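One chain is shown next in structure tokens, namely the form predicted alone.
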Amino acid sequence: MDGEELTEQETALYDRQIRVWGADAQRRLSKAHILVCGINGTTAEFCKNIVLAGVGSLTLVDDRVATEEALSANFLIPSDESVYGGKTLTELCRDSLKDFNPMVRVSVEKGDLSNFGGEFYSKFDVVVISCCSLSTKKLINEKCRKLSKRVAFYTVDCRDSCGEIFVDLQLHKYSKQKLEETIECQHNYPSFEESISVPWKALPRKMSKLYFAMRVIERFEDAEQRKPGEVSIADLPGVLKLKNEFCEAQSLKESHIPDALLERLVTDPREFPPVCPIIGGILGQEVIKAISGKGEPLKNFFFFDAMDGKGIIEDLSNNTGS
């Protein structure tokens, strides 16, 4: 992301942002290439935010055809069926995003992201995936970590009124302000698989209950070979049975994962539209921090539940939480 300076046109367009985070940060943004796999309401909000911020390019991957159901959370899809009928989510979002900022290159890539090799992912500085299975998250994260260049990796999921973000920046160096002094720091991030492999009994007692609930739902979908979100209230007995098995195996009290929370997540696994801009906004903020190297990034899970309005950061890089 090093190289050319900002053009006069970029300097004029991003003047207010440059005043906030500086010309160097804006230059890094303008040279960054971002990949988003999986289009929903949350990633639509994220894409809007980074396009307005002025990233170099944005590539979208999702071959699903747009349906009326997608309109409830994804504001990038035109409401007229004569416009969206028969088109993929990525095609519609690409056309809308280009109107937000013509200076950002927005493109569509077709295919199954699991089949893309390392060479494909090496073209990007940031990879964000959503609407993906547990096995796919592990696979793509591992592909990114094997590259000779450092690629920032994120997963984001929103179910009902709950949201989760996972971050892997590998060895990330950044600067932050402390009083009038600039301090150089670094974080060493574990992979997604390493993070979720931390024994539950080793985690703090006040660990977010949403972390455990998301892992149970994730494992259930994987075991049943369901796509993310393909659960319903009819699956609750099976989900609760799996929860009890996990708790017994991990020496965790069953009450630590409330049945009511799991019931919420399977009753309506779709996104709750008001939560999308919250999760998408935080993800956009974190990606900008990672690209610019300014400000302390979260490490390495973020959870949000609209029921209590709390945002919680949990660090699963070792046996302690934040």
Given for the second form:
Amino acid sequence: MDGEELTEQETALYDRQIRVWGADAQRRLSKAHILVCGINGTTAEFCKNIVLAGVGSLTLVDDRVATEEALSANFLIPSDESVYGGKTLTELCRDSLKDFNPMVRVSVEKGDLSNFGGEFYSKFDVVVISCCSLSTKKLINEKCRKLSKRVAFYTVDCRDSCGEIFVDLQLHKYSKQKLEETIECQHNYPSFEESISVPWKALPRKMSKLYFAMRVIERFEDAEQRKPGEVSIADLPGVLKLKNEFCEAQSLKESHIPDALLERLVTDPREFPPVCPIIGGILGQEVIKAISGKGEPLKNFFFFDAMDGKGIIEDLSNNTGS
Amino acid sequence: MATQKHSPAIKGAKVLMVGAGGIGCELLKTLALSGFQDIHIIDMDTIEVSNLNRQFLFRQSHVGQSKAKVARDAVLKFRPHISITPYHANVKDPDFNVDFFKQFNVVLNGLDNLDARRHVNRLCLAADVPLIESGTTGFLGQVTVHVKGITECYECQPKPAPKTYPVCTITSTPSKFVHCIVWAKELLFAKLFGDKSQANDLNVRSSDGASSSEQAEDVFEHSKDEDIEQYGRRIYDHVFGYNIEVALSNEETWKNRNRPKPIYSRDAMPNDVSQQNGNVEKNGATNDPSLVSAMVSLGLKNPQDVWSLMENSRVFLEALKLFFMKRGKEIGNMIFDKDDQLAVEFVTAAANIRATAFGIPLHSLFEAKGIAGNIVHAVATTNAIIAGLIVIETVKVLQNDAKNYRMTYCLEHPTRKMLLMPVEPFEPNKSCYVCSETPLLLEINTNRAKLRDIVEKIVKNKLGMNSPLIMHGAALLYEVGDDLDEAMIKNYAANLDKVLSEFPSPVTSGTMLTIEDLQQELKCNINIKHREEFDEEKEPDGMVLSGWTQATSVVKEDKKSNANVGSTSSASELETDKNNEIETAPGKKRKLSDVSEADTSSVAGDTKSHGKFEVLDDDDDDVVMLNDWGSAANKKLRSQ
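Given the form predicted alone, state the structure of the form predicted in complex with its partner chain.
Everything in the complex follows now, all chains and molecules, and the chain you saw is the first one.
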């Protein structure tokens, strides 16, 4: 299979991107199977990117029925209620995505992702999780890690004007260009659980504040048994209280997690539309890198905040002892 | 930062987008999702297949249609109640004048060429409308904010000049594959299929260049009764055999160079092979001349393969034959086009045969096409990220949040942990000839140069003016316009051919010329300084324009390195220490200049065809302006 050539149609369509990542990477992409759980503006952007890039297949999981709110940052859903009414987000997105690139198979899978067994996840090369709770993230990540096949695992979240990406490629081998040479490298990724268990005191002093804020909100929603993003300004006192407990237990100065940042994250947990293409774009690039094995992949968190405009990488791999 | 807080500014805004390509599609979608309700979009292009991998608003069925119009229709499907006004037109059309620009709150560029970017920059300055500029190449991208009087304008820092090659490198002493491509495309292809009246340096200059080129003129003529196969072999032997023999006869040239090896068709391709050469019948099924292909005739399938000398020779002869048999009508007025399969096949084969003669490694059709077509590498993800960043800056500009304006770089490799690096914008360059009124200095031989030289090489090429007007004191030397009477047109035409020092009031050292573009509302002064000699290799224009490169102290420091970006010498800045932040800046630049090399190849030095050689436009996206990178990093360091 590896020697298989791209068709004339593929060469013509993908001409400009083959010039970026090469024909070999394009062949690997066309054989990759991607799972996306949780549809929002950010994952819609991601789906668009990898369908355009020409992956083999894309499977969508999210049983939620489309509502007016879901339209806000998602361009894959037609605005006409007579069209979207009664349909699930995944069905609507599938129909739009199919149009983007007839060479990619886009399908929908129904069901609750925490009930899917390992066998389900083993059908994929890449699993992207969004809009789900802390415990679900950990659970799926562990399921993927137990498979004999290596599955690239990502979580992505976007709230207000902030975004977070987590990456677990397990033991990942890749090549990168250094000057004229191609160097073979490998990196051992920690799991989500291992990463977020690193004691806060052990983290670099300049660690992104967004990392801490996301952990607080995530824990708050989990403890209160809320759906992801189901918080409001009324929850701020509860969130601030949890933050203080966290800081005390972890011996971190409270000023390290600004109240104003937490306030922004709970006030409007919806995505600020321009942030979606940024997070969805970075995630798209990372997934392409992981599939092609070309280029240095992201290790192992990425944060973006439109307030300061920085897109920052935080690598906790070295703090986890893995 | 949530949407509601911005709604009044966003909802009331009237936005002009220039470009509906890679960045444009992403931007229009993101603007619509963010709540913008009145968007105008200009793009002169139509949709092509190679756009579809990233310009996601377009489908196969839209190929050939207006980008601006199809983009509008696609976005209205998910946001039907907003107003999008498309213009299938060139932004340089006179309709898009200063008054047109004044109606907008902000202008967003998603353009693919320097010329249009400079034009829009000038109109935005004249109309006093903020401009957000952007560009991407592969995984790299940038967004910059230009607000008159607050931040630098797009032209405050000079942009790197297009890569140029001395004519003799192309005609006689190629050392890189790109030289062979330029030769095949700009000289051989143009000679055989292009406008015969254009000057063409195809024939190697030998010691007695004049006589050899005169007799050679006839070689390229195809007489009606000549067998096309014969003709092809004659051309082959002339350009790859005879011309190289002639070049070899000039011993001086080869003292410090490897001698090339002439190639004749009988050696590259034994007769029995050429008998079977080409099965034109395989092309028989198609009546569409644009689908004719030598690769199809010869059964060559994979454009990624590097062909042998024999294969290249067969493609060369087959393509030549197909041009004469299937596309005879076009011969005499063709211009190389990267989307013309047969033209790309011909140029690839010719470049590879020449490369063989000069001992240069061969390349595949896919690679050759990229070099010949100045194809910009492009992926969807970078365009999406850049579009998001543009909208974030747009919201700030609409809210007059000047202290938070940022230019943002999208990087391939993290710099100080950052993949997206925001930097405070520069202040306007006080000596920018576009946004301030500083005069320029032009060194020129006033006893030899004609006014035409200034118009072509400086006013059009360097200053990027469309409809210039040139004054010396109160005397009007030259102007362009629709409303000129015949006497004036005649007078200006005569002036073009006058030597500068021979004007009634001579243009010589100390003269100040005023040059104005009424459409762009840009006016600048040029001080003339006479200089006798120019270095043919380093100063191929035979004149040197300077004056706008001086800037504030911060920017000044970058100038040394900026100058390097455009030249090959920057390639010598090698090893960079990743831990040393100051060193990362030149490291980045070096990489970038490599990336850009293919985008900017052209030949300089041939005065007659110079304009024709600077083929920079591509249908695609949006070249990163490389020179900002170093300055960005430096500026950042200073601000810490």
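Here the rigid core means the biggest group of C-alpha atoms that line up within 1.5 Å when the two forms are laid on top of each other. In this text, all values refer to a predicted model and were calculated from it rather than measured experimentally. Residue numbers count along the first chain shown, from 1.
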Under a superposition restricted to the rigid core, does Leu13 display a Cα displacement of 2 angstroms or more between these two forms?
yes
